[in-house]
Amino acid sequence: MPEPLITIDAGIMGYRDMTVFNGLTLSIPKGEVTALCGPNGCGKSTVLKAMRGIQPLSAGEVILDAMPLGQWSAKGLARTVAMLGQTPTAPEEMRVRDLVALGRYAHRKPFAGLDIGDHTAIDTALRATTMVALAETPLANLSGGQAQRAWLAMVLAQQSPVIFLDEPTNHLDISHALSTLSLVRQMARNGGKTVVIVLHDLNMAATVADRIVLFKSGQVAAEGPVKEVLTSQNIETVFDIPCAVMTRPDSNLPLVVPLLGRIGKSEGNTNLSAQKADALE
């Protein structure tokens, strides 16, 4: 594995009286796309929040770029890590350009307005997300997919070397979802950024990621390069659903195909819930 940029060392984390992870150890390599996958409620978003300092650890430590997360200043952390959560909110009357401009907050001096560098970063982010034509549009007038792209543009405008994305393809049709993932790949390959992305769709994850981490029951069930992790055995173990893993006709990447005819017939799958069946979607 390449040099780790982010490490969780023996992390214990959860909510109120519920522990999600007890002693989690995980490393995120520098300059690659790492996808966090697993069933609903397995803790993917919790890990992402912990690495950003939003979800405090009960024990253990998060190390970012060789320094404990607790030693980072708020502004330094904001300049280094940009994060897009699942349900971001903003005033409906806000224009797209103004939303994207929020991504420049960590780079601005107190009470200072936007400078040429800020405007350049905003314009670049709008072009990258194909939102230039909608730059003056209020958020209330956007479709779900357009709004998601506006939020992604805000993250890009932050120009941070590390980007966290929690289900960024939500509300996107297949065309815009693939375009978004292609942009994520370009950010890592051409921009040298480290990207950690939470995805439910394993085939989408295979498209965008260099490495995949599979979580189940508060543990890392499998991690490593895409082709090593996305095996039928690993997927059946994590999602409790029979599947075949094939090779895509247009690449050497794995293609996960649920074997719906076997659901409920395999040993241990007799009480398979609809939620588990949806895990591959």
Partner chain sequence: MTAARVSLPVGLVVLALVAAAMGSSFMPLDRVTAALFGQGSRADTVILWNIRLPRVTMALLAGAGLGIAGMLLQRATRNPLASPGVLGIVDGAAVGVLLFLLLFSNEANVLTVSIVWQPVAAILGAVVFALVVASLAARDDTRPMTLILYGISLAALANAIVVLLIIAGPVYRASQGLIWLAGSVQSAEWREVWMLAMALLVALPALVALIRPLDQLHLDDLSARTTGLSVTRTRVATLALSVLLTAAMVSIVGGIGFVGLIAPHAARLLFGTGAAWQLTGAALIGAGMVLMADLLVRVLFQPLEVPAGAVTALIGAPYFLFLLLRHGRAHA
The other form holds:
Amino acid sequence: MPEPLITIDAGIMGYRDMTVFNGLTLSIPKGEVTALCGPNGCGKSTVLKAMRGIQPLSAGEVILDAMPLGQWSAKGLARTVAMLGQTPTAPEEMRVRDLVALGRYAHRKPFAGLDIGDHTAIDTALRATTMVALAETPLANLSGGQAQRAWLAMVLAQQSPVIFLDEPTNHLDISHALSTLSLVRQMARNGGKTVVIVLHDLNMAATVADRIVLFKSGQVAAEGPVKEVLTSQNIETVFDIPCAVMTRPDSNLPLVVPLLGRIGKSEGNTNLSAQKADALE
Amino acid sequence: MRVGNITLIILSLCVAVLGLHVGVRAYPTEDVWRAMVGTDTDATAIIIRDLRAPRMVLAALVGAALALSGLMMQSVTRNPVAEPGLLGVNAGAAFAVVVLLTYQSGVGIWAIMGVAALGAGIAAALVFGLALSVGASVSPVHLLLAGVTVAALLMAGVQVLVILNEQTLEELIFWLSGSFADRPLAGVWIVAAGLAIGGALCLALAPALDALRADDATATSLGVDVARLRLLLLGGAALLAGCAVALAGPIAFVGLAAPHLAQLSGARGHAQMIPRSMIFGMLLALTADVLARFILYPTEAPVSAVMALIGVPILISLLRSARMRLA
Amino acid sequence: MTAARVSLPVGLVVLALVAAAMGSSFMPLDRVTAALFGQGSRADTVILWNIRLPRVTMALLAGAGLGIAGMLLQRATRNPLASPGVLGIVDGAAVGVLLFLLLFSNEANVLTVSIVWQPVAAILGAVVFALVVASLAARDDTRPMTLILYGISLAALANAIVVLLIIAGPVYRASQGLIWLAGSVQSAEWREVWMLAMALLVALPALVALIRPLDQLHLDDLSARTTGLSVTRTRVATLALSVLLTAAMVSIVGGIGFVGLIAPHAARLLFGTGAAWQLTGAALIGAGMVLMADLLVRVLFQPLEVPAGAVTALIGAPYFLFLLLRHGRAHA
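What would the structure be for the form predicted in complex with the partner chain, rather than the form predicted alone?
Okay, now the whole complex, with that chain kicking things off.
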């Protein structure tokens, strides 16, 4: 594993009346795409927020680039880690370009307008997300996929070496989801960025991530390279469903297929799922 | 805090009897007894029999009317903060009365009550119309904001009218501050009758009101004519509030606090809630009236202000309870 | 938007000149300008400089202050329906002022301390009520609309206290209190105008420093934080500035309602959402609203002194209901 960039050390965190993690230790390597996966309510988003200093820890600490998170200034942190939440909002009448410019907040000098560096960063972000043509469009007029790309552009304009994404493919249809993920892939491969992404769809995680962390009920159930983590045994433990792991027809990445045994849709052919599972093992 | 209707009625009677005793001057029980049973015409007897006794009757009636009005509004809008005072219905009645008194002097209590009921009805139609035009599931906040704004609008109108007619200023300011003292008693009977009819009507509709606690679609599928029920009860609530305002001036928070206290006391379902809320309304108004004599002693404080002092903590505790669906 | 940015200031100057010309006796514009530059007759100069100009300036400054305060409040709470009136800040300031009048008046109804302490009392009252509302709402900040509900509750409480204080106070103070509460700029004095101007001047550097953080606050809290904004600090500073400005305005001109609510909306429509422009717009529109309201009461009700606050409510309330309806539909 490459050198860790972010480390959570014995972190205890949760909400008012519920502890989600009791002593979590986790490292995020530099320059890779790490996907955080797990069932609903397993705390994947909480971990992401904790690593960005938004979710406070009641014990333990988060270390970013060899310095505890508490010692980072708000703007310094923003220049290092950008993050896109699940439901970002901005006024409907705001234009895409103005939204992207908000990503420059931590870089701007007081009482000065946007300088050349800011404009370059904004243009680069718009180009990378293919939003140049829509730069002057109000947010209200964008489709779901376009809006998501606009927000990604804002995050890119922050020009931070680390990017956190919380379920960026939620509410997107499959083609927009894939184009978003390929953008994420590009950011890591061509931009040399460290990306941490929360995804609930394991197959999407497999296509975008180098490493996967699987959470179950407040603990790390498995972590490591995609192929090592996505085994039918791990998935059955974490999600409590029978499943098969195949190889994608278009690459050698794993493809997770949940089996229908429990739903019992295969009425007249009760043994089919079991047979399939056997065949695949 | 489980208390029965009998306990509460006895408590209300005790407060009413206390109200006969105390005030700017306190009188011993034998004086009160003499005044109430006898026909003496000395100053003490007149104060107790002709000044204090009527205001206790008025307080009880107005309190019950406002409580019933508040309960109806809360039930049909499914909104725990609906209340004639906060929703501008009282302000509508007040505005109508001020308009009447500005352009027509020396009108009787009947005309005032009619106009007040009309004003209350129009204000209610305005507020609920605005709110319901958003959708039947309008949030409590939007309804409340609409009510508060309509109230502000109407009170600004009252202010302009009052300033334009200085001769009526004194009388109006007294009435506008809300009080049970020195009010014409002729109108008491109509409020009593309205209360009896309204209460009976609500009790008859209690099963439908219970069904309305689910969403509109469910209530409809249970056989409730939701639109008609809503119209009927909101109209009734506005009429009751209008008559109460005509008699005692705009008094807020009784309609909010009484149903809430009724629920806290353990009443479940409208068959229990309706009588219990009315009794609590009585008790609240009587208590506020007695307190109003002492808060600024020897000056009499307006009952509306006293009710706000009692009602705001109740409103806040309501907001804090997780029961409430907001925004 | 460019048209509004030019025409609004020009319109405001014209309106101010008209307001200076109107009064118990009409003064033609040439005499107004003459008196303004010290060339007019003695009587004109006295009327203009001692009666009309203070009143006009006071309306302008108070309106600007209330507009800015409202805009800050709406941005900080991210709630387009928030306003100093709805949140109990205005009534809280009124409680402060009435307590001040009650505690520091002698039997002859003369203040025993200087009038300059009146804004301090107003600020204290406003801050107390704002803190109570904020701390009540802070517990469930996931539901921003609760802020408004708590505000309405506390406003009702403050209002009851105001009624009791007016009755408890001397009769003379009571009638004074009623007129002041309704919000008016009549019988303005230069001393009061200077107090308003000072309050705005003190607020100016803070406003300039807040412009960029306020723009960033267009984003949701999470995005604002991850782009580097100290959200809580920005919000507290903005709210505090809003409360202080409101209290300073209210302590002198009383509860002129709906300006803090309407001006930011109109500014957003006419000047756009950039904080610098929207603040400027809210100040200009607020100033125009109060000046216009005062002009209306003078023209319509002369010689009776109807408070300007009644007119802003009559105009502002229907507009607010319209906003409410639209907001409700959008969120239904």
